[in-house]
Each structure stands twice: as structure tokens, then as C-alpha cells.
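First, one chain by itself in C-alpha cells, the form predicted on its own.
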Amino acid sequence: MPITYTSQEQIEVYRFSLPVTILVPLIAIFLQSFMPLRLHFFSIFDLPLLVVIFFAVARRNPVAGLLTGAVVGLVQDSLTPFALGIYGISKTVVGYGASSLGAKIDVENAGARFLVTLVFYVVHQVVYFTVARGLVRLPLHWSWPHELTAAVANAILAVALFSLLDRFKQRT
């Protein structure tokens, strides 16, 4: 299988309307917020990582994917009991990485973004613990297993719901 290199050039680079960029965000917290209340397995999902993590590979800029986590991350924190900013901040690495990513290889097919979408929940649950734990001293426990399975998990329903807000692209 060849490696290809793309360039700036051939690279697409999207943007959304204000409706789309504030509801899909808002829409995505507050499903976050209650589903897993009555659907107790829904709580393995992150839909607001992912929702950042599609906005960040399509608009493909690390000032705008490092606000978009900063904000989604924020809001979502202010509907926790824990500590202002642990969303924040880990929201907010993921958004700047994964728009620098994104900038430089093509995220565009499902293979891509499942790969994206895993690694990414990886190091949002990374970065979560470290900030959670050792500046915030929560409680928490690290559990490999249940954190790969998460991922697996996430990486398949972004593949899914990425196709589906691809429909909100529009080019520049």
C-alpha cells in the first residue's frame, strides 16, 4: 500500500453555518448530559469529544479546534459537580491536535477517522485522568481495558456520525 503525501493545496477545508456550529455542540452536551440517566450504557460514549474532534479535522485550523474544545469542554464541565476546566483542558488539547492533524493528512474516509477518532480518545482520557487526578486529586482509577473498549466504542459510532454532519459541510 503506497503512502501518499498531500498537500496544502489539495487539501479541503470546511466551514458551517452559526446554527449548525452552536446546535450540533449544544445538542451533543445535552444528549451527554441525559441519555446515559436512562440508557445506562450510553454513558461509555463522548459525544461532545467527538463533536470536537469532527469540527477540528474538517475546519483544519489548531486556533479553531483548540476553541472549539475550550468552549465545548467548558460548557460541558459547567454541568458537572467537579472542577471548572478538567473538560476544558482536555477538550481543548484534542481540538489543537487533531486540527494540526488534520491539516496534514486526509481524514476523510472511514478508515482515517476511525484511527483518528481512537488515538484521540486515548489522549483525551490521558490528558482527563492526569488533570483530574494529580491537580484536582478526584478519585479516579485507570482501567486499561475499559479505556480501549471506550475507545473502540467512540471510534465506531464517529465513523457514523461524522457521515452524518458531513452533510452540514460547506467548502470555503
Second form
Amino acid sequence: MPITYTSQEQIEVYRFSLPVTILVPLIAIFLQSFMPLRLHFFSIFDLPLLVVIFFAVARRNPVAGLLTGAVVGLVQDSLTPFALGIYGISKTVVGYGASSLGAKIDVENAGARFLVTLVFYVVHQVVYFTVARGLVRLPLHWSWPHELTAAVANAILAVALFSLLDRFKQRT
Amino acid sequence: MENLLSRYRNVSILVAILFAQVLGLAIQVRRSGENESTRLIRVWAVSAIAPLEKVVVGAQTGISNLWHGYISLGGIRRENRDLKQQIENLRLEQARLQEDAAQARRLQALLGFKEQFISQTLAAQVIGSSGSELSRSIYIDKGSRDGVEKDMAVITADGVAGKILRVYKSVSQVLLVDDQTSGVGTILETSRLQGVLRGKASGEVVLEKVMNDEPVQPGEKVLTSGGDQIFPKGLLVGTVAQVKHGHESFLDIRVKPAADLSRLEEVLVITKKEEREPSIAEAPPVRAIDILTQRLPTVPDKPAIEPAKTQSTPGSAPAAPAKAGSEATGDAKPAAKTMSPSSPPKPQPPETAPRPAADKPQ
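Could you switch over to the form predicted together with the partner chain, since the one displayed so far is the form predicted on its own?
Then the entire complex follows, led off by the chain already shown.
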């Protein structure tokens, strides 16, 4: 069973070294900017979002999660032609939500990670579209089939990526 | 109160961070009409990401050049032969076009018509993208220190790519023509109808503001109109792919961009445009038959009076190039048949006559 409820004592809290905390999001943003030029389909993925979810779930600290989300989101915003804060707000919400969820349930196995990423990808997109259309008046077009396909693709990638990033975890 | 804040500490921080960002967004939206300066965070982000991208793209280009230039040379000989043949055909085409251009210049000069010319371009390499499906912009490895400025046009060999949106010291952001916030003033080549080219969220490119009753056919070329003051007039933007009657009184015209916007590697930034009246004196008219006459080794030397016949004076009416090829008299006639664009010309021996002015790089 992917998601298991555990007591607070059973949940392990991890931390990461400073180079990992800085370099992993930076590399994710770099790949997100660079890869679509060579592999066009890669733009369906949101690597910075996956990194935010991973750090938030592993640290299980809502404040750390939302700050990671805000910083990564704002840097990602800086590379787009749009106003700063659209990704920032979306990823802040996701960072807070994922870390709050991580503090309550065990999301260490592949099934849980798949479901958590699937749900938070949709949450991220809903917040993004709401902010972009509601506040910035960007003429964006919402498409459920596309968003669900992207959510599944990101969830699959997350399972592989999280197992790779597990190597950088340090027990507190 | 203190107890309440510590109890809801996490939520309070969340609300504070979200509020700060919403406030920031509101300020940006309000100032979007004004001359927006580049935010420091954008400079930091681009400064952190761009060097990595430059290194990776540079390494990739180096390896690719090494492979294609020194290791994998299969098919080079055949490609070389094909290219030579293509050059011959293009020379004939060039001679024909020069005739047309000379005539157009004469007419434009008579009308006092001012035209924008691309007088300087800067080649740049694409090093990154915005990384978002919802915005279509790229980063190039040239910035303010290379002379790039905001709103300069960016083109490729195939057609228009976009315009410079933001300029950093060594990097610039280009908004592609298929972005939904982009807008290019365009004109249809045959029907001469003007419209605005925009991108859609789905990635399609559409031509807006063309009335429902206008005759637009698929396959018609879309060119820049010059009305947006960014792109010089007459650059190829794309081809009409589909025409449907829209919901309102405008046609729903889908356009296939001429440049492959999803696979851009190198682009040209138009760094200088000139507005001037075309001069009649520039580019002396050279006819296709002149090139053929000088290139073919079998053509015997003609008397001194012959070249005078072939050169038309700037004021005289130009001879139709097609006729020049097919109606050439004397020794040149068989040569013209052999050298028609449809059939490849013979290779030229090195001892032939000097190349005409039209062959030299302009």
C-alpha cells in the first residue's frame, strides 16, 4: 500500500548539505531551461517542482518547504517573460502542502511518491493558472487532458528522480 | 496573542510569503505599461544559469564540429557536388532577380519611396529557453556588450524568429513569434492583406484581424509588413496552413512559421536598419546570358563590340531574364540550353574568363 499513516516518532526527518540544497535546484532549473531546446517533449516536465516536492517531503518542515518553493519558483519566474511571482506563489503553496503532508504520512515508497507528485502537480497547475489569469490577465488556455498527461509524466519521472536524490539525504 | 501566533506560526509565514508575492505581482502588473527596468532577481537568475548553458552548448558544438569536420566525412564529396550544382543554378536565378531588383529600384527612386534595409546583423547561438510550456522564449549568447538592444528583430535563414525582450550583459532573452504575448505586423504576399500574427496557448500561430470576406488561400506566404517598427518589411514569417471562418467577423487563419521555432540553434539579430531611398547606381545589371557567356569554355572570344551589346545601361529597360536564356543568339544559344536551371551546368575549368561582378560577394 503506497500511503501509510504513522506516528510522529516513526517518521524520519532528513536534512541536506548546503551544496546539495543549492546545487540540486540550480541544476533542475538549468536542465528545465536547456533540455527543451534539444528534446522538445521535455517541456512537459517541471523538474524544479519535483525538486521542491522532494525537499519538502524529506524535510517535513512546512516553513522550510514553503521557503524552498518560493525561492525556486521566483528563480524559475526570472527565466520567463512573465511577471515575477506566478511560479513563486504556486511553488510556495506546493512546498507548504507537501511538507505538511510529509509530516503526517510516510511518503517514502514509490507508490506514495507517484500519488503525491500527481496530486501536487495538478495543485501547482491550478494555482498557476488562477494567478496567471486572475492577477496577471495572461490569456492561458486550460486543458484537462494535457494537464493530466503532464501530471502522470511528472509523477513517473518523480519516482526515478526521488530515488536518485535519496542518496543525498542525511539523517538528523 | 503570542500564543496564537506561535500556534499558527507556519500558516502565518505562508500567508506572509504569499501576500508579499501577490503584492509584488500587483506592482509589476501596474507598472507593466511603463518602461520596466530589469529586476535584480532576473539578473541573478540569468547570471547563474547562462554560464552553465554557454559551457554545455559550447562543448556540444565543439564535439559536433569535430565529428562532422574531421571524423564523419561520408557523403561530403557528393554533398559538395550537389552544392556546386546548386550554386550554378542560384547564380542564374540571382542574375534574373537582379534584373527585377534593378527595375524595382528605378521605379522606387522615381516615386521617392523610402525602404528599410538590414544593414547589420549579429550571429548568436541559442543557449537556453524559458523552460515553461506556457511561454515561448529563448536565450541567446549575445547581450548589451555585443550591441544588442531591446526590441531588435531576430531572424533565421528560413524566416522571422522573434524579437529581443530583455537584454543582459552577455545574454539576451528573445520572445518568439509563437508566444501568446507576441504580435508581429504582417502582410499576405498575394492578397496584400494586413494582419497581426500571434501565438496561441496550444502552440499554434494565427493571423488575426483579417475580415471574413477576404480571399485568403492556404499556401500563401506571410511577410512582415514593417508596421510594428521592429521587423523590416518583406521578411518571410510563414505560410498560411488553414483558413476558416471565425466566430466574429474575422477569419481564423493558421500559419506555419517558416523558421522551425522549436529547434532553433543559431539566429541573427538585426542590430542596424537603414531607411534610405534605393539608388539606381548600385548593383549594375547583369543578365543570365552574360554569366553563361563568360563561364562556358566553348564560347569563342567575341569581337570588342559584342560585350557592349550585352550590357544594358541603367536607364534602359531590362531584358527579360527568361528570354535572355532562351532567345540568346549566336554561340551562346546552345550554351543557354545546357545551362538552364533544370539541367546542371558543366564544371568550369580553372582557366576560364574572370568571374563577373555579380559572382563576387556583395
